[in-house]
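A lone chain, given as structure tokens: the form predicted on its own.
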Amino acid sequence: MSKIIGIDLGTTNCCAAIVEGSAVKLIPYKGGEFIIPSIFAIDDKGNELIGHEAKRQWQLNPRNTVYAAKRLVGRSFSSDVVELMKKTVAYELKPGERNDVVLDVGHKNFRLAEISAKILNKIRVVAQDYLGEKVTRAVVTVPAYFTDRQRQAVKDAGKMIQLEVVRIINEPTAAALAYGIGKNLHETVVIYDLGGGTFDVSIIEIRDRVFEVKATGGDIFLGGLDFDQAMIEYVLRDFAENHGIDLSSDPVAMQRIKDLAERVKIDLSSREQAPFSVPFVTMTPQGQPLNIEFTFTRAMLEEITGDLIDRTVDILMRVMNDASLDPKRVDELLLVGGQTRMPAVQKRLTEIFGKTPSKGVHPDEAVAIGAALYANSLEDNSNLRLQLLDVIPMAIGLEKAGGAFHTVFPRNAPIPNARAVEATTSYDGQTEVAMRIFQGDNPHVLHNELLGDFLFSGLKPGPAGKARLEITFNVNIEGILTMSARDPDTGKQMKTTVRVTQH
């Protein structure tokens, strides 16, 4: 059999690692860097770009380069986040059949699991290329906020190129197994993870080999790229208010803008000031060139981005609260994610747990190295025996009357996780029941995200509220959804169906 790798398949990098006799490897790619950007173009001759080749052409050819795809795995083309990103990306956004998102790529549609499986494809290969031999078999890591939808269009994408994607872990849990096998420790870990796209914080009681998760909580609309955007936005509109000259309808400049927006962020990490020059970016209508032209200090940066900041905050409060833990009694705090190395966001964590956080993990390679781990947990020869609690990130329940939610599984229930309804007739001669299933934290399904529409059918027909039914949610250890139903009278399995439907 070949060798499961680990993959960490990020909103804006991804990485991969493997356990090689007792140690862990990132895998290289050529010249030596262990990231490979999450991008995916067509150039003007059709050709396919993915990784490092395609952000290289990415500022002449924004139009048709896509980035940040992970954003919108698993959404409604209708959602509140589709609708931002339109404003942020110059790739095309259109409605897909299955109530998805298509991108027009190069005048072809492409899916979202089409694009993620592109991806893994190249890490794919770059492994095989390292390890001379087949990769077939994945561990593929999520943010712990993802939903089952979400965690479905992974499987998906791994199928989609017969990359069997063994088990989908989430990213924290990933990152403290990173922190702590082998080390037999006994001790209460805080996870904040602010990476490129998404934010997640988990609160994990490690045991020696067992990894449990107490409550988790996350935005997978929050991470590093917003920090750029606010950047961005501060100098369009310096840029308007000197020249009277809107640069965002501009691909190029917009392109140009944003590249440099991320290097002067990262630069502002280690210095206190840092120029922001973007030469001839624009003409005046005289035909005149316009350069932008101004120093970014660390404070102004601190400024624009507080009330990201604040946002993480808000949410790791939640979670702390959920698992009923005070800051005081927290052993290590770990820091995860790119975004993680802005001064101000250790400072504002330094304030709250009193201490600084831990050097004991990589912030961009601690995921890729526990899903790893985790690969070589599985594999059949192994000796490394893990277990690994979790917990659902939101609850899933299903609509009742009126629209009301009706939570089967709670926020942060563990999982493997099985639990049964009972549910019965409404009218008579009534032979199927249908039942619409959501998973979100809001009372109301309106504000929850569909994951489908089930149909129980071959009910014997009676009279309203005779014919029972026994429905059992079985939510597996990956946090992915399956029902199935009984007639309890006669103990026979009932047909199910499964919509995701368009709305």
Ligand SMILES: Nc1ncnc2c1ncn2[C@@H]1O[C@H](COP(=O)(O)OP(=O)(O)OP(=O)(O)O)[C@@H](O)[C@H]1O
The other form holds:
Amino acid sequence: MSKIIGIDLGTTNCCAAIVEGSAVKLIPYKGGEFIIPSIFAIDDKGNELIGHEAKRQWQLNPRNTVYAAKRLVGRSFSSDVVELMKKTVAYELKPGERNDVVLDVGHKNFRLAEISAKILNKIRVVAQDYLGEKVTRAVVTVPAYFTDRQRQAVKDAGKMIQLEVVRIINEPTAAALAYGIGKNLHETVVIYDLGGGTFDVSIIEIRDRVFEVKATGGDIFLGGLDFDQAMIEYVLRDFAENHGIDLSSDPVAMQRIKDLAERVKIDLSSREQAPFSVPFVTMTPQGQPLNIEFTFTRAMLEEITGDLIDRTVDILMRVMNDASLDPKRVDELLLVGGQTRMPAVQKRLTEIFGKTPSKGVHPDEAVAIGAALYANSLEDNSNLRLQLLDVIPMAIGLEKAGGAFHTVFPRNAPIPNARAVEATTSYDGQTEVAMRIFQGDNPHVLHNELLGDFLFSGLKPGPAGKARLEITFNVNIEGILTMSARDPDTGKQMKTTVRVTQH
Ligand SMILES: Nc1ncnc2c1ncn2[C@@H]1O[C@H](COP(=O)(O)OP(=O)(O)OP(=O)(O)O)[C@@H](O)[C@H]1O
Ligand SMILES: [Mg+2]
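Would you mind giving the form predicted in complex with the ligand, to go alongside the form predicted on its own above?
Zooming out: every chain and molecule, the one shown earlier first.
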């Protein structure tokens, strides 16, 4: 059997690693970089491009270049997130058959899981080239704040390409593994992971080989892309004020601005100012070429993105509160994700915790390394015994009359976990009971994510309120829910059907 690799399937970048002998190694792409851009494109000849090849052509082909698709995984077409994405991306989003999202790329429709599958496959091929053997199994990381449905989508993506996703683990948890394995630590760490698309924070107690998550939280729509977007909007406003031209409807100009915004943002992490210049971005009605030309300063960037950092701090504080932990009692602060290189982020966190962040983790690589170490511990012949105790990021529960949300597992409930709920019939002769299951922290189901509509059948017909059934909610170690029901009198299992999985 081939070895299990670890994959960090990021919003903007992917990274893979493997344990060879006693060392963990990042898997290089063509001998060089360790990172593969999470970009999928179809060029005008109909060729599919993934990773670096896709990134190289995206300025010229924005319409058929898909990036940040992770933000759409497991989303309903009618959700606010999808509305927001429609405004910022140049590729086309369409409603799918199950009110999911479908992307139109090169005149073909792709489901989100298919896009993830293409990217996973690229990583697999790169790994195979490097290792010289087939890769069929992987541990894949997801944001801690992913719902059951988003986790399922990653499993499905693996199935599409015959890559067995042996285990899904949370990105911050993986980073903590990379930091803590083999050091015989006894400490409480905070992982602040601000990547390209998502923000996660987890508080983890490390007791040598036991990694116990105390609380987690996040926002899967808060990351480096939003910092870029703030810059883009600033540049568009400035250009409109100076020239009276709105560039937002010009996809090629937008792509050039977007590209440069990210590069200037990165520059401003190591410099106080940087030029923002896009020559010949458009023309006046008289045919005169126009340029974008000004200097962006670090102070300007900090001013327009201050609210984004505030949002991460609010979430951080809530999680600290959930764990009843005082910032001064945190032993180490681990920064993960490229956007944590921004000096303003580091400064803010240093103030809160009264200490500088740990140098013990690499912000781009820790997640893949942790996934590989965990993968290694799952191998039959492994002598590394790890115990991961994770939690669910949002409550899971069922819909009560009038749309009220009845919590079965509260947020931060440890996993794996199982709970039984008793139900009965509401009319005479009823043989089936339907139940809608949601995930979220709102008291009304409408504002939470529908995980599934379950039907339990095979009840003995009788008067209303007489028949009983015991429904078991089972959340596995990956944060994935399964449901089952039985007759508590006879112990007989009932048939369970999932009717719809999407709003
Ligand atoms: N020096 C830097 N200063 C500021 N931002 C940076 C720097 N280097 C990278 N970034 C930003 O970090 C983000 C990418 O981070 P990372 O690769 O950790 O994300 P990801 O793993 O793809 O996404 P996610 O974890 O959210 O799914 C990008 O938005 C990038 O612009
Ligand atoms: Mg990441």
